[in-house]
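The chain below stands alone and is given in structure tokens; this is the form predicted on its own.
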Amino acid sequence: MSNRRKSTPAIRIDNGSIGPYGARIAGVGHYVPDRVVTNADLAQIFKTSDEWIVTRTGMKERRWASPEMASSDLCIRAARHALERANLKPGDIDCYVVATVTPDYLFPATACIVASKLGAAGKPAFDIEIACSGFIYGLPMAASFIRAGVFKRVMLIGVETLSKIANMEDRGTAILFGDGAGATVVERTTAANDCFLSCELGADGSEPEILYQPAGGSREPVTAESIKLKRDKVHMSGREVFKIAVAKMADTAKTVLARAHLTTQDVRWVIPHQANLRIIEAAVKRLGIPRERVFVNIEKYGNTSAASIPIALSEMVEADRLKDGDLIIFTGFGGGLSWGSVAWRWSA
């Protein structure tokens, strides 16, 4: 292991007044395949059972898409979703923006279609890849671009359909991913009234091999052989991303809460990215928030990556378990290696 981490500079946002305006989020919706993968389903596969899979990971099942399914289908419907929870129509947002590594192409940016095929054609769109840690940077971007007043409404997706992209011979990586999205409309409110409280960001690149996809970039470009190696699929260290994804998530949430001059008894949700149960666990007990704060699903739906936050906060709309003015931490592990957490107060 490299010693570099330890010392990497991290991004780090409080809640200074930028200007005139404030952030908040005015509607949330997601949408899942209706495949569900059951850990039996699983063990007809991998020498597996249920009983090993939900004690190392939580996960009791995970929704895979259909294979002529696509990450942008999945997108329309999530964001169709929180548009009409917030009342909205697809040309009233200003920005869409998509956080995937799971695209439709390599390019164009899946954003685009996304926009597109919801009717808003000619919108700014674009799509950031920093694998499960997209929520987390998203978030304090489209805050950052309605509080600079750039734009009045940004709408947030995170998805990801990793069944096309898991290694069917490696039950260590393939039990874990789900498919799924999850979209956050983000709107101008008063500056008083600003809902983003504080941030910290952080990556480093110098370990990829971590957690990544090997073929398929200009590093190496996908060819028979490496589809055969599948290296076209996912690889990951999994005892590494456990030590650093449990330190980064329980440290980062720990600055957010001092920057916004709060402590861990003024939280009243952690909505994790959920990975894997005992990375949750684990970092929450580190942070001293009780279990009974912390918003799990893992069980239903796997690792769904960039999709996972949002999918949870939507699930938690839904449920009308979150109240006006409560406090929230977002916070997440993924490839980049990358990490963050964000504060928010919620607003109903």
Ligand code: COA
The other form holds:
Amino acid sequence: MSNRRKSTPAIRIDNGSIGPYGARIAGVGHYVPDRVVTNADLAQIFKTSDEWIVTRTGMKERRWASPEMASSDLCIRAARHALERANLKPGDIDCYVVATVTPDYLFPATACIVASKLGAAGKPAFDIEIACSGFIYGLPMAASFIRAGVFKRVMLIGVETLSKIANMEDRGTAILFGDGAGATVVERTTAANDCFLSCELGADGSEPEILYQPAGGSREPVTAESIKLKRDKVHMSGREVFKIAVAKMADTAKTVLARAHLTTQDVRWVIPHQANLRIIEAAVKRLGIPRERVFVNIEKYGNTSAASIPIALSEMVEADRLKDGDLIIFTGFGGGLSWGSVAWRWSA
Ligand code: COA
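The form predicted together with ligand COA, contrasted with the form predicted on its own above:
The complete assembly is shown below, putting the previous chain first.
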């Protein structure tokens, strides 16, 4: 056990009751569709340029799922990858949770389909819908289930097929989004080895139209007219989101560190939601964490919403960049608006 690990108490009372159990991540996996869409490809669809997109967002390419591929298909591949890394079988998971705004259907939950297709029908399964904050909300929830003794293992998957709801007539949003899935197996460990240190979550739904899909819900069912007006696609006020994102990521990250009695010096990695390189850089500057401690893969995948953090985590594991005891700050924001950060101790 590293000194850094020893110097901080294993259990934080900030997150709830102290029980005999802690939570750790036993395996992560990811999947992205094969089709690569470059900035040059987008410039064939509408008036834009590689230079504009790279300068404003840091994105160079993204992946788009094929027409016959739904979110559950991406989930299954990511989940199998995570199970393989954790040396587990689908039946070893007690509960399947999918975070997404692009489910296979409005209902039933995509997680039900995923668990069944994996061969784990009968296990509890449900979706959470909190847009790009899906993993940030889902991780404390999964860890809390485990700490409370409700489940021994929870599979948390972040997935999006945002290409299916992108408005190809709106260059301000269509460039941003990509498809992918990231899966995480959160499992029981002892309280002394608990990896969940603290979290800070928030939401403000007073102006949902800052980032939303107007038609398709009970407020505005889809009609021929709404389809014509592209109201069944993503609508966003980019500048509004930008301002809020920087402040919320930095401020919640500071809060979770303070809650866990840690400082920015203790942070080995910030793994942020990959929405825009400028947002990430502004947020970590405000936080006072050097850029080399921030993981970024936005150039390859664009914004994959709820999938971006678990995809990043999976790539870090693949590249062997995480060491036992590393303090990670997961931080993100998204539609809602919603936001949050989680302080997590990596356990190899
Ligand atoms: N290519 C070329 N020009 C584009 C363009 C594109 N893809 N998209 C927009 N523009 C143009 C606009 O039409 C506008 O032109 P005008 O000045 O002639 O009217 C100009 O570029 C500036 O547009 P603006 O929207 O103000 O740009 P911006 O600097 O705010 O960057 C975003 C736009 C979307 C990149 C930026 O606001 C952003 O990333 N916001 C956060 C979005 C986000 O993260 N959403 C997901 C949350 S999880």
